[in-house]
Structures are given as structure tokens and as C-alpha cells.
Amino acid sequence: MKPPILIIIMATIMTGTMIVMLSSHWLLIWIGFEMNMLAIIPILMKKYNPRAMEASTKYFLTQATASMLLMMGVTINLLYSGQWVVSKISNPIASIMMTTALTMKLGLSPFHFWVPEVTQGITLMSGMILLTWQKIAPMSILYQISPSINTNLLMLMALTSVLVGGWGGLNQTQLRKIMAYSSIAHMGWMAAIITYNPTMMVLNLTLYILMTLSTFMLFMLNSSTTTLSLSHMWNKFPLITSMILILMLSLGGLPPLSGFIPKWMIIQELTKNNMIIIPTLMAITALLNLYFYLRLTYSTALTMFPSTNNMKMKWQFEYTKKATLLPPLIITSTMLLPLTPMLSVLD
């Protein structure tokens, strides 16, 4: 793809997403998720291939249907209160079917068949925008309507999605199917808290994207994309597989790493909701997703596999790709946790 066509269709999706996170009239939302949904689909099948293009058939047919459920709740909305602004939905039927909209949009459990498959068919790149920038829109929505969503309904997509997301994961070995699964389970824990406290929910999903961005990153410095790859990885760079072990201990929440503050958190606010039984459902189900992390460390940072000998000479020559905002990634995604009291400030 040419550079020019990139930088547009980049700036239309970036476009999108804002319009989405700015405006308070519901037909102004819409647009902004066709605008976004239309301009990722290029990025999609960036490099063409019958895989990738059934990835982008499904992620626009699943989009699309999303985009028409989210207009008939507005328009029910509509009908009720005569009104076209996000504040409080005035019919139960309409908050239901904006809820389903937006979760099918994010790749929420019942709605999450469409993550890995279109994860799996894409290049690691748009899998990284994917999974990270195209959550924004849809969960700030989500926090705009949270007063008016139906609490049950959404606990019952949250631990669903944190069961999934677990489950899911552990007969695989392809990175990016492993990256889509924690990815529902993430979504899950957000959509847990977020009609009790929806601004944990922010801090949840601003560390997820900190931590699956440092992941594809590292993912992509290597062209890894099956548990193999990632295992040699100990050949070409002997520090990064450390960071592996760190990020991936990060992302299955363990202290004292940065993973840990929103589960933490999350607990925390439903023990103080008086709910036992979800939160301690949630960290049991939570374990499936360290599982399948500490597979991956233990391939690539536990055990040297065998490999040839001209293999293991490769660390000692100069390495092309730029390893692009690695540190700085790597360090947010990792040591955070002591700045939690600061987050006070949030209640």
C-alpha cells in the first residue's frame, strides 16, 4: 500500500473513532462507526490473500450487523423520548439492544466467534490496531449510556467472556488467535465494572492497550506468529524473551506488574457492591488465561529448544528493524503498580 493511501485511510479511521468519542448526537455516532468501520478494512487486507479477505468479510458483516441493531435501539430511543442525544435511554428495549450492539461491536461474549478468526487471517500490524484502537469507540459509548445499561445483562456477557476467553485459548499455538482470546477476556473484566464504576473501566482499558500493544510489538520485531517462532526467539534476542516472560505474566494480571492494578481494582469495587459470587467466578476463570500465558513463557523464556549451530550464532549480528516506542511500552506495561494509590483520585 502507498504511503499517501496509508496516511489517509489511517486519519479516516483515527477520524472515526474521535467523531464517535466527541459527539453527543446519536446519528453523528453512527457515522463516525461506519467511518471507522469502512477505512480498517483496507488496512485489514493489506496484504492480500484469500485468508485476509475472509477475515475482512467477516469482520464487516458482523460490524455492519452491529451498526443496524445500534440504529434501531437509537431509533426506538427516539420514538420514546423524542430525543437524539446520549444521556439517559428512557426504554429498557432500546438500552438492550444499544448494550447488544455495542458488545457484538467489541467482540463480547455471546458475539465473539468473529475475534479470533478475523485475527487469525490478518497481519500482526492491523491485528495490533484491531485489538487495540477499534475497543476505544465502541467502550466510549459504553460509558457514556452506563446508568441506563441493564447491570445483569452485561454480568452475564462479562463472565461469560472471561470464561471464553480462557477456555478458548488453551489448545491453541498461533499468537494471534492467543492474543484475540485475552483480548474477550479483557473486554470481559471492562464490562464487569462498568456499570458500577466506569471509570476503572477506562483505567482497564488503557492498561490492556498499553499491554497488548508492547505484545504485538515484540510479536512483530520477530515476525512470530505461531508458539514455535516465538520459542527461537532465544537465538536472535536472549533480552527480549525476558520481556516476554514480564509482559505475559503482566497481561495474566499477577503483582506486583502493572496486569495486576485492574483486576485488583475490579475485585475490590464488586466485593464493595456486595457481590461475592462473580468476582470470586472471575479470578477462578482468570487462571485458565495464566495458563495459556505461562505456556508461551515457558516456550520461549524457560527452555532453550534445540536448534542447528549457525542458528545460534544469529544474536551476534545487526538486527534492521526498528524496534519503535519498545521501552517505554515495555516499562508502562510492566511497573505500574506502585502509582496505584494515585488512583484515589478516581472515586
Contents of the next structure:
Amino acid sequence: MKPPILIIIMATIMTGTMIVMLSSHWLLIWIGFEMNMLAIIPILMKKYNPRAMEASTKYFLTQATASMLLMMGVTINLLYSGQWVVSKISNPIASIMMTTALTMKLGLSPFHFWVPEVTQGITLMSGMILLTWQKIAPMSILYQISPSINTNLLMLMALTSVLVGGWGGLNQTQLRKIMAYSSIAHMGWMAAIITYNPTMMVLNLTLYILMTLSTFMLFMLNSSTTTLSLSHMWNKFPLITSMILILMLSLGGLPPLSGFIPKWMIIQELTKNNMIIIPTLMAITALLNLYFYLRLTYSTALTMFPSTNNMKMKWQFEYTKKATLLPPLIITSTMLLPLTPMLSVLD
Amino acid sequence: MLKIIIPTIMLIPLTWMSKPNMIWINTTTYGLLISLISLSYLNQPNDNTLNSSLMFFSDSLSAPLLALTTWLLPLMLMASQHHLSKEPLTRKKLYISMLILLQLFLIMTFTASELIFFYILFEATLIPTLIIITRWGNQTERLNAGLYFLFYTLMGSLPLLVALLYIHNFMGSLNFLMIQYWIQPLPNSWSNIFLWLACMMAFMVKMPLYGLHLWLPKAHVEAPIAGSMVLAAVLLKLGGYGMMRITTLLNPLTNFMAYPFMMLSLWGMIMTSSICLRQTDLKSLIAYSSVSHMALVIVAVLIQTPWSYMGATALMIAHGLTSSMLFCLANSNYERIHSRTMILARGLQTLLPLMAAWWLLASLTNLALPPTINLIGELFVVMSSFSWSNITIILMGINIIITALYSLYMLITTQRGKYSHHIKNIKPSFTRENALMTLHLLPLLLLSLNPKIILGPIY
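Could I have the structure of this protein in the form predicted together with its partner chain, to go alongside the form predicted on its own above?
Up next: the whole complex, starting with the chain shown before.
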């Protein structure tokens, strides 16, 4: 894509999300969502193959439906409260419609079916934008209406998302689908505490975005989209294999890596609110996630893929691909746990 | 406590920046120096005043375990020298860094005073162990072993996290020293039963309890020697240590809840001892023997009498040294014949007589010969379980007999009899190996002169 066009489209995507985050009028929020969605369609379609077309179409359909549902909720809210300002939604019907619409945009279960297929059909870079940047706008709206969200609905969606994200990823070898199911599971964790302590949702979102960015960048260094191609990485970039090991364990939520912080904080907030079974269930289901991350690390870092003697020891050139900000990203995605007491500034 | 932690952290730059022919020497020497520092903690004024800081403390229960952990690092490094000699330099340094990292997490775990800190480090010890087992193990089964190890432990410990956060909410703080004074009796109700289970299952899996012990033979057998040593000697004791700490919060419900686990442990120790009699794999035999000894510790901790706590602590230290020594001996066999089958290397006494002496002493301490500390531990546990219920003496007696049987079986199969004719050209014992066995055995024998330092806080 020609650079000027790419810049305009990227700017539109960012402006769309910014408009969503910064406005207090529901109509502007809808405008922001639409801008965002329309601008990201060409990014999803960078490659002209039927798979990408299908992915962009599915993405467009789900996001458009969700925006329309959101407008419906906004209109009902207008009817019952008489104003367009984003604040506590007094009418439960409007609240449920808005929640449903936003969870559809996020890819929470039971509206998660589009996420793996869309992520699989597009390039790694577009997948990265899809799974990180696109989550910010709906999450910010959920944050703003969090006092009025129906807890039962969102908790149910969160639980089923964590289950689906765990079980769905078990049978995958394509890295993009694995990251899609990982996204579904993490969104589930975030949705679970929005109604109790929205700040923890922001913490989880931040750490999730950092970890997913690092993971995608490591995949892009090797242009690997399957587990098989990742397993050849020991030969070309041996250092990256250790990075993938730590990053995958962090995504799985193992202490003492920073992926554990959101899980710990979320379980703490949920137990403070007298819910014991649900965090236990979520934590145990997150082990399913850990299983397929661990399988990735087994094939990448901990075992040497069977290879002939001719393949051993390629020339190890310097990296030519751009890995923007990769070292700080990896450090923040893995070593942030000792800074957890700093969360007390939020009190 | 920083005087141990900072030197341990600095061991990592030491390995990476040493000259290639000095990495083993440097790390082993400084590891031994660090263990010398940790010995100073064994001097316990018995009024619980050894609180180092807000986050770390040491008392008579954690000090011997701390000393064991720091003592074990140089021993692990000595034991690993041979099988890593053919690897490229970076991989050697990575291996040593993993061992040092594991040591660091273990030191912090044993001296943590806040229970969530303890939990995070408890889980953190899993990662270096997983990497050591899966990356440097020798057979394809190691992948499965790592998986079993990680997931058994995590399944048990995630409910522990929820339970600890609940207790934090309920009590206000989880600092172990303060909680001792705030405990309220825990009545018998369904939710308290689940709380008890959530708190204890993590440690039960780690010990391991008989029904949940499947990960242990796999992990011990597939791990390289340093992995087996640290698993058998220290990681299992994490479970015992955690149980002893957390049962202070769970009274008097423990009297009610302990029954199923007591049954499992009492029956399990006989079962695993009997399996040892039928093992062909040497490391597997030692692994099952670990399960059997740890079942005694579980029985002791669940009875909760002063003598049983003393016996549990002594047994943990004694078993740590004994089991680690047995794994080193098995490894010296493995390095020569590259097989773990016992009968392939018979009659070693004729060829390696000094090693046979170490085998003899290790087997004797394994079967709890007086006056070693193994005996003190086992005897205290047997006596306290007899006072808990008279019938357990039968089971304990059977266990002691079967333990003696398999220890002697292992000794006789590998050492006595006519040697198999294909092992005539094995290398003689290295000085390194003899030093390794001595360093395991000396603390064990010297502690029998003054066992009060390992008898724990109740003494």
C-alpha cells in the first residue's frame, strides 16, 4: 500500500478510537466506532486472497451489527433518560443492549466466533492491530458505563469466554488462531471485574496489550505463522526462543512473571466481593490456556525439532526486520511483578 | 536475609562473566561460601525474634531448610559437571543460571513472612525446574514429565491463591508472624471444609500425597541429576514446610479433615514401599522411596503434636540429604553405563570399593539406622502416630520392614554378587564423585551428634 494512503488510514483508525474514548455524546461515540471500523477494513485486506476478503467481510458484518445494537441501546436510553451524555444508564434494557453490543465488538463469548477466523485470514501485522488496538475503544465505553452493567450477564459472558478461550485453543497449530483464542480468554478475565473494580480491567488490558504486542513482534521477526515454522527458530534466532519461552509463560499467568499480576488482582477483587467459586473456576480454566502456550514453548525453545545434518547451524545474520521497541516491551511483559505494590497509589 | 539473597543473585553475573574453564570452580566455591553464611541462621534464640525485615524472617523451622537449600547448590553443580561437559559454553551457563535462579527462589520461599509472597515464590520455583527437566532431560518422556509436574502442582495451588486472598480479607493481614496471634478457631462447616481443602491441597500435591503422586516418578526419573537432586531434596520439602505453616490457621478443623489424608498416607507409604521392591529402574526406586518417606511427614503434620512436628522437621532434613545422595549414586551409575536398569550394573563393589562404601552408608541411612537423624525423624513420627491411634503401629512397622527390604535390595543388586561381565571397563570413581558423596554424608552423620538444630520450633 502506498505510504500516504497507509498514513491516512492509520490516522483514521487512531482518530476513531480517540473519538470514542474522548467524547461524552453517544452519537460521537458511534461515529468514532464507525470511523475505526471502516478504516481498518483496508488494513485487513492488505493481501488480495479470498481468505482475507472473507475475514474482512466477517469483521465488517459483526462490527456493523454491534454498532447498530449500540445505537439501539443509546436510543432507548435517550427515550428513558432524555439525554445523550455517557453516564450511568438507568434503563436495564438499554444497558443490556449496550453491553451485548460492546461484547460483540470485543469478541467475548457467545459472540466470539468471528475472532479466530478473522485473525487467521489476515497478516500478522493486521492481526496485531486487530487484537490490541481494536480492544481499547469498546473497553473504554464499558469502563464508562460500568456502574450500570448487569453483573449476571457480564459474569456469564466472562466465564464462558474463559472456557471457550481455553478449550478452543487446544486443537490449534496456527499461531494466529492461538492468539485469537488467547484474546478471547483474556477479554473474559477483563469482563469479569468491570462491574467490581474497573481499574483492574484497565490494568489487565494494559498488560495484555503489552504481552500481545511482544508476542506478535517476535512472530513477525521470523514471519512464522505456524507452530512448525516457530520450531525452526532455534537455528536462526536462538535468543528469541528464550524470549518466546518467557513470554508464553507470562501470557499463561505464571508467577513471578507479569502475566500473573492481572490474574492475582482480579482474583483478589472478586474474593473481596464474596465470590469464591467463580475465580477458582476461572483460574483453573486458565490452565487450559497455559497448556497450549506450553506446547508452543516445547516445540520452540525446549526441544530441538528433528532436522537433518544439513540444516544444522545456518549463518546467523543480524536482524533486518524492524522490531520496534521490542526490548522494553519484553521487559515490561515479563518483569513487572515486583512493582505490584505500586498499585496502592490507586487508593 | 539480604546477605544471602544478594550474593545468590550475583552468582548469575559470575557464571556469565567467568572464563570458560573457571565457571564450575567459581560457582561451586561461592556457593559453598553462601551456604556458610546461611549456617549462622541455625543459631536460634528460641523466642521467635529472628525477624530480619518486613518481608523475611527465619525461625527454627526454616533455618535448617535454608541451610539445606544453600548447601545443595554447590553439590548440584559438582554433580552436573560430567553430563554437561560436551555442551557448548552458552548452554552450560544457561543451565547453571537456571540452578542459581531456582536456588534464589527457594531461599526467598523458605524465609518469606507474608503468605502471598510465599505463594508467588512457591509457584516461581516451578519455572526453572520445568526448564531444567524439559530442556536437559535425556528421554522423550521428559516432555510428559514436565507437563505432569507443572499441571499437578498448578491445579493444587490455584485454589490456594483464592483461599489465601480470602483469609487476607478475613484477617486483615497475611504476615505469618502476626497471624499467629490473631487466629480464631475454625468451626466445622461446609465452606470451612472447602477452605481447608483449598489451603492444603497445594502442599499435598507437592509432598506428594499417595493419590496425587503420579508426577513424582516421572519428574524425578526424567530430570537430569541436578534436577533430581533439587526436586527430591528441597522441592518436596516446600510442601511440608507450607503445610506446617498453614495448619496454624486451620485448627480445630484439622482434627476432622485429616482422616482421609491420614488414610491415604498410611496406606500409600506401604504401597509405594512395596512398589520399590518390584522396580527395575534405579531412579524410579529412589523416587518411590521419596513418596514413602514424605507420606510419613504428611502423617506427622496432620497429627499436630509436638513430637510429630519435631519428627517431621528432622525427617525432612534427613530425607533431603539421603535422597539427594542416592540420586547422585544412581547418576554415577548412569554416567558409566547410560542405563538406569539396576541389573545391568551389578557387583560394583569389586570394581569400585569406595563407591560401595558410600552406597552402603546411603542405604543404611535410607532405612533409618540408629543413630542417624533419619531414625530420629521416623521414630518420633511412629511414636506420635501410635499415640494418635494404636493401630497405626502395625502399618508403620510394616513400612519400616519394607523400607529396609528395598534399601537392602537396591544395595545388594548393585553392589554385591558377581559383576556382569560387560562393565569391566567402566571408569573408576572420580574424586569429584567421592567428594560429592562425602559432602552429602558428613552433614547427615554430624547432625546425629546434635540433632536439636533440626528438630524445629517445638523443641
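Note that the rigid core is defined as the largest set of C-alphas that superpose within 1.5 Å between two forms. Numbering follows the first chain given and starts at 1. Given the structure is predicted, the values throughout are model-derived calculations rather than measurements.
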item	value
Cα displacement of Y319 between these two forms reaching 2 Å, rigid core superposed	yes
